[in-house]
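Shown here is one chain on its own, the form predicted alone, set out as structure tokens.
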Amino acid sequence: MTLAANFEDTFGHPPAAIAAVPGRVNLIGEHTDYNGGAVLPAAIERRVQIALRPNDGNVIAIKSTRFDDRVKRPVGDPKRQSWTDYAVGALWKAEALGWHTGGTDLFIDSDVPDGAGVSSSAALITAILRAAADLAMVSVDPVAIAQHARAVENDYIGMPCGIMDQMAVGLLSPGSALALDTSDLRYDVIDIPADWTFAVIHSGIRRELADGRYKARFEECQQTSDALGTDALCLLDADQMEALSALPANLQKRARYVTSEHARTLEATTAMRKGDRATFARLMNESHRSYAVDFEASTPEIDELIADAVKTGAHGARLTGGGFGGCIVALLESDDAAEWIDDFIARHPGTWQV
């Protein structure tokens, strides 16, 4: 059935608004978005679709194709550590913006996996905000939608994320990448070269950004920024770089990672524009090494997957997303991609293509 038909079958009336938003994979530039640096995410083929309609009550009724039960929560309900928090938080924000008020019937149809580092939460929040704005007949710039979606994660969910995910899912379509400067939100949409394929492979290790490790890295970066007197850890000057040596070893390592990752991302963006696959691949490999050693956000299992990916024909590979699990991304030649992916997954039971 179509999304609209599923909605009507569930709630007994047609939806008033529908929206669809893709997931994203970050090609390079991890944890730089909340440190004033550059990022380079790309849209994936998977997407979140939502349909909604105001109801006459004070209840948010949520049905997802991913779960059996229909969930009901009161309007304004605080977070509960539930998958429905992202939907309730998005509607909370829509009401604060004057786009929607009262109860809502909401149907979610998503093939974007959660806990995989491909922005399922940002896609869901963005889709709901976009549908709410349409319903209110409000024209909203995609950048403003991204800022509101980030506010849901920061203020309602309590996740101190940057704005990369929300910008990527709101501005991209598959086949394109977003060169984003998070210090001022200047961006450029780049076509990925036709002979490049980025394979996104789930490691089989599920991770939750809310489990504390992402927040711990965020706080270490904030501590380092505070100690150096900067709001942009990615953009340290010579004096600040010299002052790093007086900080604890873990903070030195975090700064070393984000400053080098920012530089790699700028170089990788230039390489993509030129179609320079060799340089882009080298930067992916360097990015993963620094992510594992300096940011300490990888795992031994994922490091083994990365090593095997490069050994067996990937030009470059790295862990993508917030770290500690989720997906790897590998750069392949398009003509060889399908066979390489099948062989890789066959060698590593428990992995699967996103």
Given for the second form:
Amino acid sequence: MTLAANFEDTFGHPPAAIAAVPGRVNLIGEHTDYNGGAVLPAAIERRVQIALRPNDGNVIAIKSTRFDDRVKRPVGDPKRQSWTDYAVGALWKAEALGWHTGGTDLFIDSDVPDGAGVSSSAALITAILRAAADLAMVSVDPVAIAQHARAVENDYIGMPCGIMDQMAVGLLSPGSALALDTSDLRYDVIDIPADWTFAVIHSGIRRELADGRYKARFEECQQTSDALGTDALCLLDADQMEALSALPANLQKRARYVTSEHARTLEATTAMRKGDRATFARLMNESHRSYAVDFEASTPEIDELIADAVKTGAHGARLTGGGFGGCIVALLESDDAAEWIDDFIARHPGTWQV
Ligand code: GLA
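Output the structure of the form predicted in complex with alpha-D-galactopyranose (GLA); the preceding block shows the form predicted alone.
Up next: the whole complex, starting with the chain shown before.
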């Protein structure tokens, strides 16, 4: 059934607006986006599709293809630690922007897995905001939509994320990557060379972005920035680098990771533009090492997967996303990718291709 038919089947009337937004995988540049640094995410082939229509009540009625039940929540309901929070939060924002008032019937059809670090929440929020803007007949620049979507995460969900995910899902389609400077939101969309394939494989370890560990790293970076008097930890000058050596060891390590990750991301972006796969792959491997050792955001199980990926022929591999679980991303030769992925998954029970 089409999205519109599904909507009508559920709610008894056709939708007023629909939107589709992909998930994303970050190729390199992790935890740099709230530290004024560079990121390089790409869209994945999976997407969130939504259909909505204002209703006459004061209730948000949500049906997802993932769950049997239809969930009803009052307009403006505070968050409840439920997956529906992202929808309620997005509609709260749409209302604050004057794009929408009152209740909504919402249908969600998504094959972007949640808890996998591939931005299912950013895609859902972005899709709802885009549909609400369409409905209000306001034309909104995608960068502004990304800023509003981030505000839903920061202010409603309480997740102190940067803007990478919202920019990536709002600006990309599969086959391209976003070279984004998070200090000024300048960006460029780059075609991924045709003979490069980025395999995204779930480690089998679920992660929740809203869990404490992302926040803990965010706070360590904030603490370090405050101590050094900067709001861009990725861009320390020589004096700040020197002052860093007086700070506690954990903060020195976090800063060492984000500054080097920013530099690697810039270099990797140049390598992608030139089609220089060997350099890109080396930087992915270095990125993972520093993410594990200096940022301490990996796990022993994931380190093993990365080591095996590289040993068995991936040019480069790293843990992608906020850390502590979710997916790895491996750079492969396009012609060999399908076979490599099948073999890898067969060797590692519990892993699956995203
Ligand atoms: C999550 C956040 C992003 C970013 C990454 C880590 O995806 O939402 O803003 O910080 O983690 O790179």
